[in-house]
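Next up is one chain by itself, shown in structure tokens, the form predicted on its own.
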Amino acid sequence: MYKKYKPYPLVHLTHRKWPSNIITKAPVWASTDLRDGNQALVEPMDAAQKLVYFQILVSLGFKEIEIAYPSASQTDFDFCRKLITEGHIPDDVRISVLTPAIERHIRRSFEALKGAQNIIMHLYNPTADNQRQIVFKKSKKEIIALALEGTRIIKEEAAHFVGEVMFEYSPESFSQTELAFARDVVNGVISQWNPSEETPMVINLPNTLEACTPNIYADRIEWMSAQMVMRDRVILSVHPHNDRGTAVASAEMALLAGAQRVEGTLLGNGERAGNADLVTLAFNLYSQGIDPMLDVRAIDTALETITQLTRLPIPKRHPYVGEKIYTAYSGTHQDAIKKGLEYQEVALDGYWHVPYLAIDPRDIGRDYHDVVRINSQSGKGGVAYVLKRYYAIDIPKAMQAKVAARVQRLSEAKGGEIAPEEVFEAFKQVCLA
């Protein structure tokens, strides 16, 4: 059955740059919560809900936000009037909405957004081979003119719109389009648009079905980059899907590839497996000292909301906000910690040290009693961790070994984990016999 399936093809880069290269700054961050995120829900929020969504991701530092496609509907339409009208947009944050490259939908799109002070209006078309013949039925000729016809009504009606416009441009199935012809497409409408350094335009290049490995999507990115003219006045975004499971890498990679702005979702929903997680992304950065330009220390709060809107719970072993990422079980585990622990408390040269811990729980609020618990596979560490953090009990290594034993006995007998409490119970029974 496998054999019909046609394996991705290479990019012949000869020199590729982007292996040799580190990310050493956050990109530009753009949300599609609101509008792919939410098309991807059992049940869709409902304006006041989306209201909500929006302001915590202004509160968690997000300046472009992707709010609807308000063309395809009402509700959409009419949640783009309730944040403008109501006030609700902040200075400094640009919203977005999509729009396909039709003249209604277009002029549509500009109708919902009247009034706002800063727009991205994005386009987009698809390019693909397969949906070229099979979906639109159009020649590559075609499919270039209907973007860069697209292209010319958003340039009327961006003439006259009281207010400041960012294009942007989306070859919506670029992962399975040939590059040649992504680059006719992208280089035909930048030259359309003619953008300037001062106004520079967005070109997005979506990883709209992850088919390939990150590193060849990076070499996707790097030759579209080195291909496009007017690079210097082009912000370059990817926007990854997550089918294959590896958009977080994907968008990594493409940064280095040349990629200034990643288009993403919190926890990475969206439409089938989603899309690349920006929380998970933000923190990519934040433990390899990189201000990630998110105010990550809120992280929970916000987590909390959002699930509740969503109704998408935050798997427990989930990337950095997981209930249980900082939890070990494991005796080694539970025994590095520990002396990691203690060792940072005299180490004092500001950086972090302990094992197995990615960043300190306490910069999002978390307390280190989550960080070792017992049950069946602790081992001595873990044991004498948690008497000295509960009960300042030092135990002295001839007796871990003891207690240890006993609280493994208690717990297999329990079937589950063992609390404090009865880990202390247990040395008090050791000193006892």
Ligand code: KIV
The other form holds:
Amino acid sequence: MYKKYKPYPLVHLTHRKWPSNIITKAPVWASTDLRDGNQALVEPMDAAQKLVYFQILVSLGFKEIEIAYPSASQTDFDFCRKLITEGHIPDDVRISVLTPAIERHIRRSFEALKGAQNIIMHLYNPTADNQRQIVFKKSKKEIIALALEGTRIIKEEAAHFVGEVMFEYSPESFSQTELAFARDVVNGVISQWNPSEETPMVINLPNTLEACTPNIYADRIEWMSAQMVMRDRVILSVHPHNDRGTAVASAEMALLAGAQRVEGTLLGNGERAGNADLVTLAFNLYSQGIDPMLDVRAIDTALETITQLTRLPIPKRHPYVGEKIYTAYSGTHQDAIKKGLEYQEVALDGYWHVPYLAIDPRDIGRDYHDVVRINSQSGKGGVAYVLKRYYAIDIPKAMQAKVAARVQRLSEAKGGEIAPEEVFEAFKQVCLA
Ligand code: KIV
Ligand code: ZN
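Show the other one: the form predicted together with the named molecule, since we just had the form predicted on its own.
In what comes next, the whole complex appears, and the chain from above leads the way.
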């Protein structure tokens, strides 16, 4: 059965540069939660829910937010009107809408955005071989003509739009498009739009169906970046999907390869296996000492509302924000965390030193209580930690093993977690009896 699938083609780069690069700053973040994310929900959000979501995105610091696909849905159209007419868009936030390269859709999309100060008109058309031949039955020439005609109409509309218009073009299904053809379409569109230095355009290269390892996506981005015309007037954007479970890695490697902007969603919601998870990406930067340019301090509160709106719960072990992500059960980890936190109190160098904790849980408003929880795999370090943190008891070393042994027997008999009060009981029985 597996033989019906073809291996992904390699990019023949002889002097690829991206493996030696490092990420030193946050990319431009572009949220697609309210379009790509919303269209994948079992129950799409209504206008009121989308507004709450939009306001959370703004509070987190997103400056580019794709709010809708207004020409395809009246609800989306109405949502655009609501945001604009009720004045919900801060001056420094650009709203974006997606449109196919079809005249009536483009004109309707501009209608939806009338009155907005700053917009991104995001044009897409599929370019992959299977889309061209099977879905659209169009030649390469016809696909290019479609993209150019879409660009021309947008240019015409933009000329009398009252707000500032930024243009974004996506060769949709770039991931399955022959690179040389993707280059030809993209360069045709750039030349037609003719961006300036003051108002660059966005070229977004989506990993629409993630089918390659992140290093190959990076190769494709590096290749495209080198082949693009007017490169200094183009913001190179990526839009990784997560079909292989590696969207975050693809985004990061793409940044190494020259991408300047990343599209994705909070927690990676989106079609199939989702979009790139911008929360994880932001914390990956944060934990390297890089300002993520998103305000992550109250992320738990923000995500509590987000999960109610999407009805998609956060897995307990989701990177950085899962409920259990700063909790250790195993004895060796607990011992190291306990020692690390003690060291942290006296280390005055300003750096984070605690083993097994990628970031300080306090940075996102959590405390240290839960970093150690007790079950049958826990050891004396963990038990000593709980007694100290919950009861301010510094248990002597000699007693630690005895109390831990009792706690372990209790946990084995009970078959689960042992609460701090039960640890305290065991301590009393062993040490005070
Ligand atoms: O995944 C995709 O290719 C898209 C495009 C419309 C950017 O969502
Ligand atoms: Zn997408």
